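Okay, so here's just one chain, in structure tokens, the form predicted on its own.
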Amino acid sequence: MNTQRAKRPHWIPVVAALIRRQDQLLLGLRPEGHSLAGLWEFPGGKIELGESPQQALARELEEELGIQAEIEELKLAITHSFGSTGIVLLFFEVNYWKGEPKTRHHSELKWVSLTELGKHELPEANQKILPHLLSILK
């Protein structure tokens, strides 16, 4: 008899924000020294134990932006492995903020309208979901 069980996956839950001004999206780039490095990103980051997704993301925008961000509805919840790990994804809109986004955490950030975002190095979890997220956003 075998009595081996498969692993459990480790699952990380990640908030992403989608920054919309007008028909435009802010794109943060991934910076050298961290993983997926070079690569453009919705700005946010991994959730920490007793935050809610949405304390989480507001977080990760004061972090790595210095906004206050208003966090409004999820718009797209995926998963993506990476190995043995996976990641929840949760996307959340974010239309309003006080503050003007800075690059605190990323190399350079750019505002791409909602046409130009295929054209970007996107992390795999992303370029994979895109044409789902660009018809939730039109």
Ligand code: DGT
Contents of the next structure:
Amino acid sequence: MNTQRAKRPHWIPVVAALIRRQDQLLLGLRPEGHSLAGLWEFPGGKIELGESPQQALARELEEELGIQAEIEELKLAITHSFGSTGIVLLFFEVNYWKGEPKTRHHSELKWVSLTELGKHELPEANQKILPHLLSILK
Ligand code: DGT
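Output block for the form predicted in complex with the ligand, input the form predicted on its own:
Zooming out: every chain and molecule, the one shown earlier first.
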């Protein structure tokens, strides 16, 4: 067997929402029992077979927050690998939705102003692109 090949990470497509309310973004605290528990994330998740990125994000926001969201522009795409896995993370802007976000999945939800974002513990994939993300959102 080619060992170099076996060590290559398996890349997983993930979508995440930049849900905006004035100068604030919605963050969710990742729950116990999931990877990266206790870190603040942008709501979203893995794209399932046969879904477009936009369909996947609309589904995740319905499942996780109970909102019907309009998925807007792709703002940023990044890659991040941890050992044998890698994620391709697509960030979409969301400015309009129906319903009030509820904690169906996260341990906690929080509206955070752009200036306070850096004070929250985020997954490394997000932390490393935070300055760039903020420059895009301003
Ligand atoms: P897992 O990772 O197997 O425990 O499964 P889930 O269901 O908790 O993971 P899911 O569907 O949220 O997948 C998202 C993956 O992307 C997960 O490995 C965490 C990673 N990730 C890094 N930054 C973010 C972010 O800002 N938002 C979301 N939703 N995921 C992020």
